[in-house]
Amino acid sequence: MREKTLTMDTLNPQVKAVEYAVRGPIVIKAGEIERCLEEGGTKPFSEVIKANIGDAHAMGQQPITFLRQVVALCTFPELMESPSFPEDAKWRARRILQGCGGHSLGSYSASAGVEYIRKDIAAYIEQRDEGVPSNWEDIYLTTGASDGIMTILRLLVSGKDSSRTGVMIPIPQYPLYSAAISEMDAVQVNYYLDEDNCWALDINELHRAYQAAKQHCQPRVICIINPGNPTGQVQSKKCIEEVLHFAYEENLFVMSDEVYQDNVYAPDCQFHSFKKVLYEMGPEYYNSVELASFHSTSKGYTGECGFRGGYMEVINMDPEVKAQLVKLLSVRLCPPLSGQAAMDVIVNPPQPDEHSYQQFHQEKSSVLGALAEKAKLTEEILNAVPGIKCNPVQGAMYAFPRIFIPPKAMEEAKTLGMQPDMLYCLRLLEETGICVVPGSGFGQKDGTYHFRMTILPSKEKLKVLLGKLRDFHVSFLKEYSALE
């Protein structure tokens, strides 16, 4: 037999180093259990509840009508003749198609995206940031926010040994960052969020992490997720100012992941874009700090994950580097045109004087209102369970509760060669059908254990999930405490 060229020995070692907990071993196991149930197998539950990933539509959320109307019209322009579609949707679809080659969504666009859509995004940013100027030529459409984040990191990663690029990321973090850093052979620089202070970002912790990292790499970029994933916190304006001042002083590139900017639930919290705060800090900061901020169709109130739509705005980038960015984007030709169209609807929704406004506003308010309710419900129920502590879910789509794991359970996990929270989440899945992700997949302080769960299931299903989780946790504590 001819030997294979590509084996685990010849595989790129950076690929082997990549881990992505959100679709990791727990989720693979959940898929196996689902297939077992479909084939008539028996389990102590009738369905798997996948609370592992922020996929709103998979959890039953209905699409926003206006967005789907515009994308449908762009995909099949013959529908323009149908009286079933409102004129404001048809107008937007015609405008998007006018910017497409051959007036078709099946054409390539410019690598940075359709010009009309880039201009709409710039207008949206100016309105969101209360007049802070936005240049459409600084806007790049992306295949989801992940694509933009990976692209910027590719530009930043360089050097060898002690000059390798250090990437500062929050812990807990979204595993895209650790996976990208492993793949690119950069250096992960952890800064820990303050769990006792509702996952706030402590400026002293940034200084500690930076100084420690300088001993073995060159920190060049700081990544922020606001509102937070998996932690659900919303950073204060003062905190953002401190981060930007720190980046200015240490000459760091700032990457601001703002995909949950519409998902703010706590009445005393407000989303502040990094760009707006930077602008308000004055020209010395605004004209010098390099900043890339990211948004997506996948979250917010639309939850359109499958369209893979997103954009990034990049400011203060060296013009020669910007040319290299455009070159890098041109290699992948362009992001999906359907995703670009969906992004355009998000930044250019129906206005109060348009036919579709009332229905659009009602659907948007309903989704965000339900998420706010479920955020509060999740926090309250989890905090009533002995051995679980959950910070307020101020924003985003997740809870990241801390769980007490008895010493005997930790010993068993060690014997099995797994993290204690992995053992916990596997047992939870096998006994209740609930699929959540262990905190070790996101990073956590030594000696603490967590899991991440979405708040996306319907209120009724979420109550069932939380009830099963409560009963499991109490039973888990009793079982392992009895072994003490």
Second form
Number of protein chains: 2
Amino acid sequence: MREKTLTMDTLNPQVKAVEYAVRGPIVIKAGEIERCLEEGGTKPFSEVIKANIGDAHAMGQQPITFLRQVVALCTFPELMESPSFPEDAKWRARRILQGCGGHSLGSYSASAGVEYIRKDIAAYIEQRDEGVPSNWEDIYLTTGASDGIMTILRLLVSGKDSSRTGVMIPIPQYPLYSAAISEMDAVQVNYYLDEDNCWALDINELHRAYQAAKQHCQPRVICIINPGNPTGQVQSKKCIEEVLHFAYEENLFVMSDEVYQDNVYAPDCQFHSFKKVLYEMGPEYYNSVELASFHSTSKGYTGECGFRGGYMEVINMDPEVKAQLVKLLSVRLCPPLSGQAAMDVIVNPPQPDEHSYQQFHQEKSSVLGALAEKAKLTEEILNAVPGIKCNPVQGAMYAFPRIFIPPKAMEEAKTLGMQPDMLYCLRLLEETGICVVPGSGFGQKDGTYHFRMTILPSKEKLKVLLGKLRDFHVSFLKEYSALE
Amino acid sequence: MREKTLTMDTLNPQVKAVEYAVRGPIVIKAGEIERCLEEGGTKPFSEVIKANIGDAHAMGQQPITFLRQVVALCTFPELMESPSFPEDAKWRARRILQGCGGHSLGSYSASAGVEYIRKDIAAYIEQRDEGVPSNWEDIYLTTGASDGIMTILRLLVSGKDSSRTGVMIPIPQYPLYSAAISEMDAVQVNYYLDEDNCWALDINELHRAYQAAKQHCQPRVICIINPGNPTGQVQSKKCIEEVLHFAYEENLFVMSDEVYQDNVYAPDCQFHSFKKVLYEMGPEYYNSVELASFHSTSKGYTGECGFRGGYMEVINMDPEVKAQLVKLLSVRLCPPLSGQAAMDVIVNPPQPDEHSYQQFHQEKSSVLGALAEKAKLTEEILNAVPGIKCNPVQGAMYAFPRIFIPPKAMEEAKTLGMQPDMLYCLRLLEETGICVVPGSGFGQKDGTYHFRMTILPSKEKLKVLLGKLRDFHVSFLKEYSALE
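Other form of same protein, the form predicted together with another copy of the chain, not the form predicted alone:
What follows is the whole complex; the chain from before opens it.
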């Protein structure tokens, strides 16, 4: 028998090391259960509720009409003649197509994206940041935010042994970061968010993590996710200043993942972009700290994950390195044009004097209002369960509650060779059909256990989910405590 | 002055090593000239003709109506009510949306793509390959073919020093391959196509390249581009059998880039898929050789580059490795849904009993007919120029003529620190506005010089282009020969 060329033994070990819990074993299990139900199998529930991934449309959220009108017009320009499409949508579609080769969404764009759209994004950022200048040549369209994050890390990661690049990431983190670090063979440098303080960034913890890492690698970049994923916090301006000061002092490249910038629910919280805060710290900082910030079509109020749209703004990058960035982007040719078009609508929405303004804002407010309500509801119901403690969901789309796991359950998990919160989430899935992701997939302080759930199901379904979760948790505690 | 974190000195050296000529220095220069013309600058020509990249729509090719109808319907399902869209397009759009979470193109799909579409692709492959079975679980949707190629290479590349993975690629090659090899720090193992034999694959050359490479690396994969890019040849069944036998013997993973499978023009040529040929070689081969083949929405008769759609079929992969592949894909979540939808139309076109059949086939034949005519025209005109020799453009979208460069021009290029064909292409661009890519960007036998040009401009424009090229070439020869 001829041997295979590619086996687990010969596979790139960096690929082997990659983990991505959001689509990991528990989600694969959920898929199996769904198929079993479809084929008439019986379970103690009638459907799997997927609260594992920030996929708004899959949970029933409706697309923003205006965005889809513009993209449909770009896709099939014959619709420009149709009276059922509003003029403001047609105007935007015409403008986007003007920026496309042959006026077609089917052409490659420049690798950094359509120039018009880059300019619209720069104008949007200036407005968002109350006049802080944005240069369109610093804007790069991406295939979702993930693509941009991977690309910037690719530039930064190098070295062997003690000169290997250290990448500082929050714990808990969104596992794209740890996966990219594994794939690129960089060193993951954990800094812990402060659960007792609503998952705030703690500057002392940054110093601790940095000093410890310097012993065995070269920390060169710090990643921040704000609003937080999976933790849902919105960082204060003061925290952000401290991070930027720290990055300035320690010569770190700053990557700020701001894909949830439109998802802020807590009345006492506000989104502060890293760029704006940096600007306000004065020219010494603003003209020096290298900062890449990331946005996406997938989150916010549009939830257009399938479009794979996004952008990054990169400031203070060495011009020669910028040329290298463009070269690297060009190998993959360009981000999908429909994603670029969707991004353009987000940064260039209908204005008050335009026909579509009212409907657009009604749809937007309705999505964001419902999310705010569900954020509050989730926190309240979870905190009423004994053995669960949940920080406020100030922003983003997730709750990351801490769960008490009885010692006997921990022993059982150990016997099964799995993390205690994996055991918990598997049992939850098998008994209730609710699919959430164990905290161990995001990282957490030793001895603490969590899970991440989205707040995306409809209010009615979310109530059912939270009710089932409460009942499950109570019986789980009871079952394992009885074993003591 | 605070130093930058990311400089040319600290940049990942593997990024620095990447080269991608198709969007390289000559194309950047072409962009500068275009901007100069727009701003009223004067040049000895009125427009830049970009024959550097296989971007059909940018060159005026019209999209296939049916494809765009289906994608527009998926994007804005309210159009299902519109009488101006045909039922066969609506039927396909409904089917695609049924496979999407929340019936929305805005949801993430499974990382391998929408299940329906994977099944349609498998059915298409079975039909294309006259009954050779295709399993939909071997099909993975991708973000253009480039993404699939990078992903498979990522699995295969590992090792240090003499155990580094060797990747056999044709010379001339499409520079995605060399770029990916540089980025991943693999070893590029060149096998030369036989220019004197219409760029055929030569089995002796494969052996030579393999044996030489074994001295310093582990050759583990062979890449073939058929029909060829940049060389335009269509490999014979016999050649393909020899490659597969060689891969079988030497235990190589086979990557067959078949994105031009619909672009075959020469009456005596036919596209043979590697998979079908492997099947016909018998079960010993068919059940053992690991083969990934790649297709795309960007080429063929659709030319939908901007959609970033594509798929790969991977056979005989170790099941555990397959799980690792899915894990790796899942980190980037999923390919763009509109690209997946476009791919579905390509593999599931209108049937003879459907309303859109006639228009679809008329549009398809018109594109492919025009390309065949331009392939012939290009070859004929180029071969009539003294000092240019061009193999027949049997398929794909490019001519890759060999050009004679006078010794004095070579000396001048050396003085300028550039390749002779770079000097040639730069002068061509500056004097005529024609943008083509130097052969050195694709690789060529030492001492030979070429350029790659697409056959995508309209027939009229192509004639103008070829006329200007002839005049330029004659005067270039004259100028430098006079210096002898």
